[in-house]
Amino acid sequence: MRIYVTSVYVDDQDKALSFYTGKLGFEVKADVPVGEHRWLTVVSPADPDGCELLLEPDAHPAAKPFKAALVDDGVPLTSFYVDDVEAEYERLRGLGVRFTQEPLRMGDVTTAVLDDTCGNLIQILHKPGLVKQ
């Protein structure tokens, strides 16, 4: 069994698409109209056939309170692996991305937490050997 798709609830799919592609560097995998919304997924250009991230509208009544509770507590919704947290932090800050946690080293793991502009906190992390190249 493998993970095929995972979701982040977003308050605006167009804004999310701009952020996740224009700032984070993901690429569109699927963009299919589904009623008033879209089945809109992005993937890492380093793994275009890998796990898709669904930019899912937060239209369900539970989604907005769930997102707000996580943000209020400073809890990231999900984590993305990067090769160098400090370099990615500087690159993203240069693009205007707001971080709620600067790079922090905890043993052999380094993390930072950013605001995705769509109601979520996202952690970027690096741990040597975690991802096979």
The other form holds:
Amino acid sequence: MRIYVTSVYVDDQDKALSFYTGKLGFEVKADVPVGEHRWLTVVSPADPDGCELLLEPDAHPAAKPFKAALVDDGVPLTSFYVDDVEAEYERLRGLGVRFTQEPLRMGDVTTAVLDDTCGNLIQILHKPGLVKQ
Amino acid sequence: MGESAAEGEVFKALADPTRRVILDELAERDGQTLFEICSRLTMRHGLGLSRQAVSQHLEVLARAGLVTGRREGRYKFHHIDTTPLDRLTDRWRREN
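Moving from the form predicted alone to the form predicted in complex with its partner chain:
Entire complex below, previous chain first.
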């Protein structure tokens, strides 16, 4: 069994597409109409055949209170690997991205937390050797 | 001169080592989400407390006036306030 897709629940798929590609730098992998929404996934250009991120509508009534409760406590929904947290932080801040946690070094792990504008907080993380280049 | 109820809350809040670590971390960077405080306690201090437990520590610190919560849109940040410490030990000091 393999993990081929994982989800973030977004309040607006168009807005999400713009943020996850335009700001974070992911690329569209699948964009297929399904009912009133789309099966819309993005991948990292550094790993185009890797795990896809599904920009999934938060249409289920339980999704919105769940997301709001996480944001209230500052808890990120998921975490993305970066080579350099400080550099990404500066780059994304320059693009107007809002962070709820500035880069924080904890041992050999460095993290920061940003707002995806679609109702989620996302962690970026670096740990030497975590991801094979 | 005796001790006020408010001062009692400050001493109670400071008596716990975990709460002092929370203050250390907020003194290093003021204005943290609950998640950041939990991360710091776990990753830097090996204190694997539940989010609920950390929340309760923050409530004790808030009752003592040592931590204040600030809401900014959908986010909530916790700030350190050292004002209650300013005159806390005056009653034991000799006036010059």
